[in-house]
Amino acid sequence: MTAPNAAQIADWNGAVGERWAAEQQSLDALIQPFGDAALAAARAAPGEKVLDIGCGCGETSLTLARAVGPSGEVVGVDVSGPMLRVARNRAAGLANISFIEADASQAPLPAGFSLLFSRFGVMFFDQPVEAFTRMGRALAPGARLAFVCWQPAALNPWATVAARAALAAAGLPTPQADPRAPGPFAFADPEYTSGILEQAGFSNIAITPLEAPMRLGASPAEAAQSALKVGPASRIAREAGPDAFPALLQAVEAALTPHASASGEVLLPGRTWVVTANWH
């Protein structure tokens, strides 16, 4: 029997995690507007104890640690060893922040948190109701939840334009995946997400749309290189193999060129949901 979340754990400790760790600065800048919106909704205050799920390279954990101050505490949890190495280096010397390499849906967690936070880190669980139930047990009564997740892929051309071009260039069929399967867009349906949280024991659930531009690169060529390193198109590139990379790069650059501004930079909209709730 396959262990829960095994595929995601393998990905984030392999090429995916290594690339995210290597590209930390550019990727954090790319998704900063969405993380900032979730942080604003979270309202972390001095003295609070915060659990940051899917903390990755530590960007949001560091921001939360500044918000809660020396009397507070932030615990970041992630399955990715490569990304947590970056996070620990960035947080060196800070007494109010620590990191745990673990699957938050399975591992024992400390208790008494007043805030459960995540920036794009909670859509990857094989069994989401069980995962949120387990994470909820780490919360104090009345604790808050705040996270940001993607709206449907069809509303996020930053993901689909490059992926469609890469698929065509690689001669691969369009995958017919379950839209609720673990992955970036698993929580695209707000009713589905709300149902998960209700079943897990959360209440006062609010799901608010947020759109912001995503700067994919200073030019179509730069944007194509980035798309084939990280994101849906990068998985296609790995599947197709290194020999196919030049053709994929050419195809993705051509697909992104019509989206370039007069200055050459490629900006495409990112559409997300900001989700808040309370633990019972």
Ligand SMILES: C[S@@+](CC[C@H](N)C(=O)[O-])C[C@H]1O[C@@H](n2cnc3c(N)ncnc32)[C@H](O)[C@@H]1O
The other form holds:
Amino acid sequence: MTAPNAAQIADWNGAVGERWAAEQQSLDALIQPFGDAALAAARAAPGEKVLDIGCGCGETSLTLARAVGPSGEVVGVDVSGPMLRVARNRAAGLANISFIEADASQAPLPAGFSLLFSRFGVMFFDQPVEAFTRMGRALAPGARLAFVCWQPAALNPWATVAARAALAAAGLPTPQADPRAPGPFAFADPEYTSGILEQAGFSNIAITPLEAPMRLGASPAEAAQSALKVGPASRIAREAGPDAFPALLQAVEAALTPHASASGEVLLPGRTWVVTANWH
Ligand SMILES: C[S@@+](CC[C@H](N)C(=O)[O-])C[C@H]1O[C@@H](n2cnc3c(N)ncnc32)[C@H](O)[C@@H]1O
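Pass me the form predicted in complex with the ligand as well; I've looked at the form predicted alone already.
The complete assembly is shown below, putting the previous chain first.
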């Protein structure tokens, strides 16, 4: 039997994690508005103990560490060795922040956290109810949960425009994946997400839509390069292989061109859910 979350763990320690680590600054800028909304909903206060699930390169862990101050503590948990290397470098010398390299749904976590937080890091579990049940055991009674996740891919053209063009250029069929399979869009249906949290023991669940523009690049050419580095189109580029890359790049640039502003900038909307709840 395959170990839980094996495919995701391999991805985040392979090309996907390496790309996220290399592109940390631009990706943090791209998704900052969504993280800011989740952080505002989380209301981390001085002295709090916070768990940042799927913390990646550590951006939100660092922000949370500033909010909880020297009397508080932030622990970031992630499966990705390459991304945690970036996070640890960024947090060097800070006493109130540490990182655990582990599957958050399987690892024995320390206890007594008052806040469970995540920016786009909780949609990758094979067994989400079990994952949230186990993560809940690390929480103190009455602890809060706050995370942000994507609405359906069909409402997120930043993901679909480039991917559709790349698929067509590569001559690959449209993948028929289960929309709830582990991946960025697994929590797109708020009823499904709310059911998972309820079954795991969370209450007072609120799921609020949040839309913000995403700046994909200063020009269609730049946006196409980025789309083929990270995100759904980049997976297609890897599958198609290096020989197909120039054709994919050209097709993705052409597909993004109608979305460029007068200055050339490519801005497309990102649509997410901000989810909050209480533990028991
Ligand atoms: C889309 S990235 C978001 C990273 C970071 N939160 C950010 O906003 O920049 C998803 C993160 O979830 C992590 N992840 C996926 N499955 C995980 C698991 N089972 N346990 C812990 N982290 C996981 C990945 O390694 C990756 O860092």
